[in-house]
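Next up is one chain by itself, shown in structure tokens, the form predicted alone.
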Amino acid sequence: MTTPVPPPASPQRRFKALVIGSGAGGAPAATALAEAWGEGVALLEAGPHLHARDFTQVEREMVPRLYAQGGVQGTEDGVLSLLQARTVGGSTVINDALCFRPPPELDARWKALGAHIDTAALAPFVDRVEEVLQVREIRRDQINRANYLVGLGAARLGWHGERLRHNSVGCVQCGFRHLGCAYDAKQSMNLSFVPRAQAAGAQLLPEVEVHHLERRGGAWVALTSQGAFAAEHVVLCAGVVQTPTILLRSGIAAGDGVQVHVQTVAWGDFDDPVDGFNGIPMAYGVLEFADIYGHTGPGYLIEGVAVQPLGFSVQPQLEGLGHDEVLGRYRHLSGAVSLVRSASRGRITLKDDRPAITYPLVEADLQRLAHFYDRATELYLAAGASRVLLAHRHVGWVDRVTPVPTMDPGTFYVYTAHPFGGAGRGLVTDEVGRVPGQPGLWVLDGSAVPEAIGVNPQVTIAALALEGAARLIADA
């Protein structure tokens, strides 16, 4: 992208605070700042402002419209896909609406990383996030057959599993959460915190892509696709890829320490139709192998998962007639996904002015992914599946626990919808989110989270953003 030439700044382009990005971090931060400073706050978003009428539930239309890089964003080597949104509300518009409170184990882990979190002190901010997002436990009658089978297998094996919590109280169970909610039920940031920020006086400016920041005369100037915007304070919440990219373009060191939840999938094949595409895609979780909330497992969750046909078709690793067979069994498959709290560390750098992502998987992650394949096989066989499909090109269908012959990167389908870091606390920012040596510059999104936390992160990121905004206001 060519550096934009800014026009002369006009009064309406000067604010007390700019918040860049409107996702899980940016929307709550903008709300808190606007409640203090009213019209002095602007919320900038690179993507469009979409509404219920825009969410057509047609994959070939919505994936390129909603997802960063049209849904093909990934690492330079093509091994790991990174699924993020580019729209008002950020990735909360395409997530599965799952809501976990911050694991208490984060306190000690973050302290060891030079960062700070006090989950007890954070609790009031978590409470507010849950109130605004209308977080509730998914009801028993809302569990579709695909998630029920995950729970059945776990129960028969004596594993700890539970119905999960979500922010879709009025969910009509259409199965299209990954394509935006066409019914205004999922309380993603575009329907929850963004309107609150606007009601408090914040100006929402969609389709404004920030290239870099400059320090001029004691203020920050954001150089964007729509000209220049000046402010006393800037809060970067553009996401794990774009926040470090903006910092790097601004001459500020960033990009190291990226960490993700490494995700891969397995499917149980059942004689009767499962039709996982109907209902809530993720509703049941298995915590037996987690290393949070008091568990001492190897470090991953198992969650029931379902995707629509286009998204499903890219996941199996079989080719030719084998792939045809898988697609023919689509209605009979129940899916489970891993959330591996990765031990790997990746990096974001600039390449021809664009972000380049590297993420080499380390042996510990590969072992946990292999462990997940074994446990998912056990789970589905216990639930009554005739066979299990692993997203691994050298294995495919199995009818017993079968050791995976190789876990070389590139031999199995792996992605993440939960990246963290790149501007992490204790590394790029101080322990609470300020950028050292850059007065008035804060990072309050997932890029400031110094590690993969082990659960779906939207509540944790939002609560940290509210807490950080309160600190910013107190410092101002």
The other form holds:
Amino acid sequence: MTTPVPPPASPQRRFKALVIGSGAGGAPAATALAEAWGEGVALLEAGPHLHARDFTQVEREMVPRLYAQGGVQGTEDGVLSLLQARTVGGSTVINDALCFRPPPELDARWKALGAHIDTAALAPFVDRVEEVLQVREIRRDQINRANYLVGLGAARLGWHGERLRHNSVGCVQCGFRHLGCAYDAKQSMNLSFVPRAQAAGAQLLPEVEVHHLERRGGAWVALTSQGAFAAEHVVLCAGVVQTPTILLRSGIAAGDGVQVHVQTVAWGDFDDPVDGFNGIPMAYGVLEFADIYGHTGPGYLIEGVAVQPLGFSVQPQLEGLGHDEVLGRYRHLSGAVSLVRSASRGRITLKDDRPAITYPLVEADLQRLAHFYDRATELYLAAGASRVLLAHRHVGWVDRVTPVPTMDPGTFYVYTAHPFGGAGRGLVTDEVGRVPGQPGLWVLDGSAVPEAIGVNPQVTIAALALEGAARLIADA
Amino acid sequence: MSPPLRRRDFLTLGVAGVAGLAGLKAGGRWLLGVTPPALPLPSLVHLSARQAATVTAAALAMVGPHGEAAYAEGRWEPAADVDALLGRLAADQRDQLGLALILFEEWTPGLSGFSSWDREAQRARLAAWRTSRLGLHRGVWGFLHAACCSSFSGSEAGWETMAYPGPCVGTARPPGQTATFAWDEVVP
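Having gone through the form predicted alone, I am curious about the other one (the form predicted in complex with the partner chain); can you provide its structure?
Everything in the complex follows now, all chains and molecules, and the chain you saw is the first one.
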């Protein structure tokens, strides 16, 4: 996007509040503000407003259309791929619909970071989020074989595993959640909070990309791809990459303290077809190695995962094994993904006006990833797999726990769909999301979350956004 | 090896920027663009003819016999997919990647370019770069692998290789589970 030359904001473009970004933070924030201020609220979204009929379930069509930077967003060194969406509803449109309440351990951890959260006080907001998203436990009959095998391996090893909760109503189990739900079953923000915000009077303005903010005459002016918009209050919810980018372009310090869930994958190879591409892709979780909800493990979840062909094929070990041969086993593979609560810290900076992401993995994360490879191997062999495929270039099929020879970044496949921080509480904002010294400017999305929380984050982010919006309304 | 050391590898080689494409998305999960059907090479926007030849040769060497057949039948054009992918990168990243492809093609002085080698020699080069100690090598391999293999698996020819049935919407395939299994009560 080129730097816009701002015309003066017309009366039709003046609002009491602008919410920038319509994902897990922005949509609930806009709803709360619109319920208080009605038509005085505008919800700006850089991406398009897509509907069920637009979701073709074809990766090569939907990934460029739905994903930030067409799916190629990642760190400058190419080691970590960072998956986010760019559409009305944000990343909730492409997520796997898993829902966790905020772990109570956040209270102490955030305090140690100089931030604040009171998960008990947050509970009413979590309740409202779960009500609007219609969160429910995934039933046993909805667990597909790929996820069941994760549960079976964990159970045979005596590890704590459980069916997870999701925000899908009448799910037809097509397997394409990450490409947008074509059946309007997944209650992503575009189908849940955004319509509520609109019903309360908020104006939804898709395909409006904010470049930066300026303070003029006691109001904020957002300079966008569609001209200028002015408001008394601005709530930044553009995501962990774009929120710090907008702040930096606006001359406001941000971008430090990024943290992610580091994700890598292992595959169990079974004699009978698993057909993981059918059914709910992520439905079963293993909490044995987590350090939340009372667990005291090294700090990661294992979740069942199924991916469609394009996503599957980019894993780095395949070529070395004979790509054709591995693809031929696709129907027989069950996948497990790590959700490592990273100890590393990254940054968002500006490079030629674009966001540049750095995320050097520290030794503690590399050790946990290696730990995951070993435990995932153990899990799948216990479940009856004949062999296991690790997403590591130096390791092919293994039929016993085989420590990986190196954890040099770049030798294994790693990505994240859960970034946090960059405008974190205690760093860029105060304890509820205000940006100190910038009257009326708030941050209420994942970028305000000061650490990797350890679970799929949409419920936590949405609840914090509702809480922050309530404070904003009270302040105003 | 630590990430900073890896970056020094690039600097030592004078192509620090290649780190950006290193693996260009070596870990990248989603790499394909909406590809115009059956683009002839002259229609490529970002790849030169030479770079397209490099990409095509690498893709055929990596994917194997099913890929060779699909390419010969005109059902898979990896260079067009990679060209579309490049269009989604920032200009500086795209420039770095173009340089990396040239380096890969012409890496060995005195020898003809990679794309003119026989397939076995190409596979040997790819295998060596895949696990090389040099971050530059691993990065270029990572890009080629992710871009070329996702290109194939995103195509209908790739789906056939994987026995993947494709989408449900707009087709006769009903959504829902197909693999049957009995639930062992040991599983909560």
